[in-house]
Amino acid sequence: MDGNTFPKGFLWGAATSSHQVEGDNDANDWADWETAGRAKERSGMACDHWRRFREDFDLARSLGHNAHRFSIEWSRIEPQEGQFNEAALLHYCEVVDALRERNLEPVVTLHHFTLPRWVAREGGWISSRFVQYFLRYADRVAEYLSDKVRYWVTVNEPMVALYQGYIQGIWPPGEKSFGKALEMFRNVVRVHTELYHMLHNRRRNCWVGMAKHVRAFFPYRSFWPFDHLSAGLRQFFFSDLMTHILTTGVAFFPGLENSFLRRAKGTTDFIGVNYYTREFVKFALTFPFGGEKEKSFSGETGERNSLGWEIYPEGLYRALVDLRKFSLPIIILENGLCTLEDPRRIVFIQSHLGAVARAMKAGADIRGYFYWSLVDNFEWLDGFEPRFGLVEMDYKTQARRPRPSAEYYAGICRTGKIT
C-alpha cells in the first residue's frame, strides 16, 4: 500500500460498550457506584441502545462502516447466580443478526468494565471462584453467539480497571491493595487463557484477543538526581535507550501491560489497541511500583482534549511499531477524541490514521481501526459531558445527528484512503 491508502478487507468502524450506551444497566457494581454519588452522574437510560440499536446500525452502515464493536453485559445476561435470562440471550442474537444484515462485521468484547452485583459481592475479580463464574458466563453466551461471531475480545482493557479499582481505588471496588491487584492480575490471565480455547472449541476459525491499553510512556524530565546533571548527561540519560530503560524497567505498568501479551503466548490471535493519549513516568521510592506515572509535562506536551489528556499522535505509531515484535496481527479497538470543537476531530482522525498508515509501512500487521465511539456515551466517572461520538447525542430526546468528522470518517471508510 502506498502512505495514505489501506488495504481491501481492513476493518472499519466504531466502538461502543454496554453500560456506556445500553442504558438502564441497574444489577452491575458500576450501577451501585453511581447510586452512592461516586461518578458526576448516574447513567440512566444513557443512549437508549438497547431498544435503539437497530437505529444506530444503520447509522453506522450509512457512514460507510462495515464492522462494530459492542460489549455483552453480564449483569443482563446472569443477573442472579446461576440464573439466564434467556430473552437478554436472545436480545443479543438480534443485535448480532441486525448487524450482519448491515454487512458489519461483529466484533464481541465479553467484558468491558462491569460486573454482576452478585459477583461484585462476593469479591468481583479475585473472588476464589471468579473464573469458573466468568467461564459459565462466557461459555453460555458462546451458545448462542459463537456462530455468528468471528472476533472475540476477552477482556477490555484490564490494566485500566486494576489500576482504577486496586490501586487508586476510585472505581470499583473502590479499594487500595497491591496483593488483590496482583490476585486480579493472575485472573484476567487465567480468564482470557481459559476463554481463548472455550471459543476456539465452539468455532475453529475466530479470533480471540485482548483489548490492551496502549500508552506511550516517556521520562519525567524533572526529576532526582537528574535535575543538576549537565546538558551533556541529561541528553544521554533523555536518550532512546535510557527512554527504554526507564519506562519498561523502572517502571511497573509499562512492563505489566506487556506481560500479559507474553503470559498469553499461544492463546492470542490478535492484539487488540485502545490508544488515547501518553504519559511521562519518574522514579519515586514511596511508589509501590518503583515508577510514578504524571499525566503532564510542562514545556512538553501539546494540544489536550476536554479531558486533559494530549493528543499525540505520533504515540499511537511509536507503540504500534513496538508491538510488531509479538508477531501477531493488531486491531485498534478504540482510539477517539473528546471535544466539543469537531473540526478538532477530523484533524485527529487524519492525523491518528496517518500514525496507523505509517506503522503499517515500517512492517506493523494492522488488521482493522474502530473510533472511540459511535455516538457519545456515557464516560463513566465524568458522566456524560465528554463527547467522543462520531454522532452527537441530545440525551434529553435521544436524537441522533451525525457530525462533520462523521461523514470525514466515512469517505475514508468507503476508499480506504486518508484525504
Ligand code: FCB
Contents of the next structure:
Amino acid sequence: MDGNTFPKGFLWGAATSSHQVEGDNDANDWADWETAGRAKERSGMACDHWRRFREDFDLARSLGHNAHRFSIEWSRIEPQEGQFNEAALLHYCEVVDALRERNLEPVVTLHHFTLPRWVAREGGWISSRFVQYFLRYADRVAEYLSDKVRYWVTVNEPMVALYQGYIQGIWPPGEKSFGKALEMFRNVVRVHTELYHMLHNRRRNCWVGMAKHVRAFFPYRSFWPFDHLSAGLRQFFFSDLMTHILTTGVAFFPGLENSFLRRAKGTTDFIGVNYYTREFVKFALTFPFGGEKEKSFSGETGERNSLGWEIYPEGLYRALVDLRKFSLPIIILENGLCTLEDPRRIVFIQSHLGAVARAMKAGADIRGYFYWSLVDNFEWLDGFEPRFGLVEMDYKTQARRPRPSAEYYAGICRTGKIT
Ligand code: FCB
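Could you please show the structure of the form predicted in complex with the ligand, as a counterpart to the form predicted on its own just displayed?
Entire complex below, previous chain first.
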C-alpha cells in the first residue's frame, strides 16, 4: 500500500440489516420485543427498503460504492416452521440482481440479530434443534443465491446478541443466565462451522466469515507504580495483562471471541470486523450480572457520538494490527457514527480510514470497508433517533437525501485515496 492509497479491488460500500431498513417485519422476535414496549419505538415501516431497494442501490452506485452489505430476513423466508416463502426467496434474488446490475458486489449476512417468532418460541439459539433449523433455512437461501453471491457473513456480532440477550437480558430473549449464554456460544460455533462447509460445497470459491464486534478495552484507571515503567511495558500491563486480570467480566468475552476465532481457523475465509468505540472496564464482583461497565475514565476521554460512544480511531488500528496473528484477510463490515452534525461524520470517516491505512501498512491484510449505514435506520432499543446514515431519511415522506459526508466518502471510494 502506497501512502494513503488503497489497492485496486478494495471493496468500498455501506451496510444495512433487514430489520433495520426493510420495514413491516412483524414475524420475528424483535417485532415482539417492540410490541412489548421494550424498545424506544417500533420499527414499523422503517425505511421501506423492502420496496425501495432499487432506489437505495442507485444512491449507493452514485456515491461511488462498488459493494453493499445487507442481511436476509429469516422470518420472511420461513414465516412458519418448514414453510418456505418462495416470493421472499425470489425477492432476495431480485435484490442481488439489482446490486449486480449496478456493479455492487453483494455481501450477504444470514443472521443479523432477528429470529423468526416460531424459532424464538422453540427456544431460539439454545433450542436443541437450532442448528438444524438454521442450516435448513440457510441451505434454502443458498440454493437460490449461491451462484450470484460470493461473500457470506454467517452471523452478525454473535457476542453482542449473546451478551445483550443472555447476560444483560435487555434484548430478546431477555435472559440472565450464564449457562444459557454458553449454550448459545456453542451453537454459534456449530452453526458457523456447518455453514462454512455447506456454502463451500455449493460454491468452492466463495468467502465465508462472521462479523465480529471489536472493541478496544482499557482498564478504567492506571496504578501509579506502573507510571514509571517504559511506555511499551505500560502498554503491556495496562492494555493487556491488567485488563484481563481486572475485568473478569468484560474481558472474558473478547477472550471467548478470540478462542472462537482460533477454533474457527480452517472454517473461515476472512475476519469481519465491526468497530465503533472503546470501553473502559473495572473489576466488580457483581459484573456481569447487574454490575456496570465503567464508562468514565480517570483520564480524558474524547468526543462521543449521539449515543454516548466515544470516538476512538486508534482502537480500530490496534484491533486490526492485533488480528494479524490469525493470518487471515480482514473486511471491515461496519464502522460509523451517529450524529446530527454531519461535518463530524467526515472527520470520523477520515480518521478511521486513516487508521485502516496505517494498519495495512503495518501488515494487516484488509480487503474492504463498509460504512454503517447507507441510510439512517432503526437502531434497535434506541429506535430512529440515532442518525448513522450517509443518506438522511425523512421517515414521514420516505425521502432520501445524501449528506455531504456521503459525497466525501464517495471521493475516497472512487479514487482509493483519503483526502
Ligand atoms: C452494530 C450492529 C448494527 C447497528 C450498529 C450501530 O452493533 O451490528 O446493526 O445497530 O451497531
